[in-house]
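A single chain, nothing else alongside it, follows as structure tokens in the form predicted on its own.
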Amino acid sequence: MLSNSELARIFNEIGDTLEILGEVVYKAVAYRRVADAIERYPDDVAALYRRGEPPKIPGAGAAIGAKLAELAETGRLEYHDRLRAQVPVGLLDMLRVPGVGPRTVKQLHDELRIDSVEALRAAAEGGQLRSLKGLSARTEENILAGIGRIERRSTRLLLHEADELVGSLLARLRNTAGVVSIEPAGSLRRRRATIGDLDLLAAVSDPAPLIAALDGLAEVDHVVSAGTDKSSIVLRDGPQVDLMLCPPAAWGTHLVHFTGRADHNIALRGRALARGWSLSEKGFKVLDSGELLLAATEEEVYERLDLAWIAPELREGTGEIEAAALGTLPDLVTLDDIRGDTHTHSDWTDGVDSIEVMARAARDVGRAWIVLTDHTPSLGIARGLAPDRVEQQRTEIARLNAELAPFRILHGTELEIRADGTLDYPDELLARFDLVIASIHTGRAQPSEQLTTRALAAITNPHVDVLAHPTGRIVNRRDPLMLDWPRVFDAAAKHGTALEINGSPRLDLDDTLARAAAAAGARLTVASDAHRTEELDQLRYAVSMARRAWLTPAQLLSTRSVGELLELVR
């Protein structure tokens, strides 16, 4: 039985194949739209079909619905097999290269007989692509860079994936005999956007049972090494997991050592040496006497070095130790500080759940308000709302607000910034929304100056309150836009337009740009970009990026009450 993601992959592949074969674009778009709806569907689509309860998938009419039923019920789709037979497998692999779409693949194959990523690399290196209409030497450079990025991406997990994997491991290891504490360490505890090897640290009274439990997990492919205080395994379909063990009395120094980036730890060791100690994960060794001083908590470690405790997200060697010494560390935002979500969607456009279901779910997880920001007409694949539908949605929101009070649904929109720099709705309509977020989805291949001009057109519009996912990246899948960020940040600060930290797998803005934006005086916001109730939890990833960016609650729109938010955007 195929999972939702596998069903969606096949429907996306059908769309790509149709476009490569030169079919009319709307057919390809229809399959991609259904693929997106399947991937976001809250229940197991194949299981529903096999139980005789076929779900209503947005965009799946009679013809596509019949194909979905065949695929879900049998695990195969004759139409997909027939299409695949007409297109070399290597052409679909080429679509993984950033900036190479189905039309380009068709052109490359038709005119140069390129049929694989390796053939594409060779043609780009040989300068052959620039002979084709619409392609240039710059195109060749971008393609070679994109192929290189694909090769590098394959080894790192997205933060969301690492959380899920580690959560599953810890749930089964935590109750092992002898375990006092067990937590993630390394880059996962620092909440980096991507994770390589997974580091776990455990305080134990007896290491043997925990090492045996880890090495005996069903998903272990092989054991790299196993000792008395460490075990390294490789998962069948995942990364290497390194488990370090320590006595509870040395938990503090071990956790500090295995969490911080090298620059952070080196600076700590330098401060220890200046005080007559050698610091390692085992503890503070007194240089004169050789005595080992243990620390059971992280707070003890930092206090002994005359430092305030430093949050794991800041332990990157970017000024946090100096700030801790001066007492100027920021009071970082936490998930508990967040009162609302400035970016959510419903089934009125490309979401899965109704407005009411989204609102009730947000209320149940402790939010006081959400902004509903469904799409505008130019984003055709998302079924953006025409003005008359906006008015109908406004009426529905008013009805729900009467039922759900004091919880509040704010009427917003995710406004498309068109390729020519104009905005998708006129000002008189924008003025009627509670909050407007604007974003770039199309025309991503434009030069940096043109993309910057488009972003500035939204930022400087008095009706636009937030620039959503400003770089347009999707971690491990799509590279960021290269805007003139100092100009963007300065304009945002001047016009009071907030910049979004998006908690979906975009993780956009990243922590470096978010910190720079805040330094320029710009407001920010954290948001889930949820298209279904399960994705409301993505808000915590936005908070993680905000913490890595040194942000406080006062710097974020999402920490305001409804009244404070509306007054601020007014």
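Note that the structure is predicted; figures quoted are calculated from it, not measured. Only the largest set of C-alpha atoms that superpose within 1.5 Å between the two forms is called the rigid core. Residue numbers count along the first chain shown, from 1. First, how it differs from the form predicted in complex with ligand DGT.
Fitting the two forms on the rigid core leaves the C-alpha of G384 displaced by under 2 angstroms between these two forms.
Remark: with the core as the superposition reference, the CA shift of D93 between these two forms reaches 2 Å or more. Core-superposed comparison between these two forms: the C-alpha position of T104 differs by no less than 2 Å.
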Contents of the next structure:
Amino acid sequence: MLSNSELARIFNEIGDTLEILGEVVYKAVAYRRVADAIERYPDDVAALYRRGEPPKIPGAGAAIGAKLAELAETGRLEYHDRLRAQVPVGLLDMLRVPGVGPRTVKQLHDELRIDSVEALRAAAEGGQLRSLKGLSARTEENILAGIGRIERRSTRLLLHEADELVGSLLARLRNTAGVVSIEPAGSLRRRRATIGDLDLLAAVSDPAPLIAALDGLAEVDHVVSAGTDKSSIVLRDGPQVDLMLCPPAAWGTHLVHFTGRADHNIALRGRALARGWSLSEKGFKVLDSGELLLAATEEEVYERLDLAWIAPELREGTGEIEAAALGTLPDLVTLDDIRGDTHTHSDWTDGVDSIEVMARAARDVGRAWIVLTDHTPSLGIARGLAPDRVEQQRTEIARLNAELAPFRILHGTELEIRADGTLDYPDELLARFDLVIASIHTGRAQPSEQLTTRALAAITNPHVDVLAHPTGRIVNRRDPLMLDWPRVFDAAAKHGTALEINGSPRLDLDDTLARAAAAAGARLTVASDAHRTEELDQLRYAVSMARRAWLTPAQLLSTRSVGELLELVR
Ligand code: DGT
Ligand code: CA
Ligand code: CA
Ligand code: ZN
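Return one more block: the form predicted in complex with ligand DGT, after the form predicted on its own shown previously.
Up next: the whole complex, starting with the chain shown before.
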């Protein structure tokens, strides 16, 4: 059944379509006025129609009223379908560009044959719009900026970006009057690699000030819906933000409800029903008496269901409920467990900071060691190190280690696995490094079989300790390589080669593959792949992925002391 806002959207679209088709303006205006009235109608319009009590919507006369009845009762409207068939879909898409209305769309189509957002972008870039009546160079700029904005909105946000955004929002919302606590929920709390929209949950003594504060933030583009216990907004350059509010006494059930993926939540509700309760965000309703049992903490919610508390990262419906019931949940790795970073760069190749600056920064954020893994010669764009430079680098590291002890810089390399499957340094040179991580950057278009063979060549080499960013993906920018993962993971387990979880915007391995690798018996490592000091912090995203992969400290290289690490890779 269609909600009021969905009904309104369709009526608005009818108005826009009529205008693009060049119909008399008052017809479009009439549909938009009705759309507006539906949107603001206090009750559920479609439900009233279905109950045979059609509401009185201002502006809906006989003709429009009949159309509303058809749409509300059947969920479809023949007239709408017919109109849509008359305009190219691209024209309606163009309406999503801020500042581009139906009249402009008609003008662009009639005079320049522009029929899609892509064509509009090309025309704006080519300076062709300013020739039209009422448009200018300024319009072209605004249109290009608007297209950029809708594109950013339609791709899922990288976890790193979402974290930063939420940090900045919470810093300003946290101190609002009436707020007891406010935390991220949804996919961000589960630490997914990408985030669709941001969900925030607040426990409040008074909801009004917080809703006003959210709606009033400077970067709000528009308010999608505002109620007394919920508000949704869309940010100018970002995603939608859904804010839910609840009384502190019901915080536990609300946080559970707005964190777990659907499968997880459905399983929890099933366990509740089996115990005679109906579970919702409001609490546990006793089926017999109708009494509502509140839970102020998540622990109370899980305990009532005879489950151990489940970390948010695991709430995906992939076996965590069964494990919680059996008491076999893993003791997940935390950032505090991490002692070192197995993948860092310096200005000797494509990094920004010197070895010393990187090392001091790593020490300052609490690492006991880093492995410096600058590139090898065939990666030309990264100014890979020739063998004599490797020797000079070793000398420099020894000098710094004397100064920085007990902090340790280990001498490593990011060894290029060449397109022909050979390795970029000879074995004698590889043997001289403390730790070797190998990776594929070139020949990415090869068939899966050939890529797998290259990965196996590195994994089975006794000097290679880690396969770095194994899929080569960059979130939202570059697709992962499709290797024969079962073979890769088995070989890694057999040869004691660890697989990297890279915390840069690659987030590679992803959580699913990392879990499969661990299940195959392979060891893993979390690393920042920092090219500047600020990026050392990326390690925490790798830890998030490791937690989503159910990993414990014992399964990772990065949790070891220097002595243990060198022992392991020897
Ligand atoms: P996303 O936004 O695509 O990255 O993924 P989520 O998991 O954040 O999904 P979202 O924003 O639709 O839902 C937020 C949380 O609310 C999610 O943990 C699921 C939970 N939830 C519980 N009941 C409902 C419901 O009736 N509708 C929706 N949309 N979410 C619900
Ligand atoms: Ca979400
Ligand atoms: Ca949401
Ligand atoms: Zn690297």
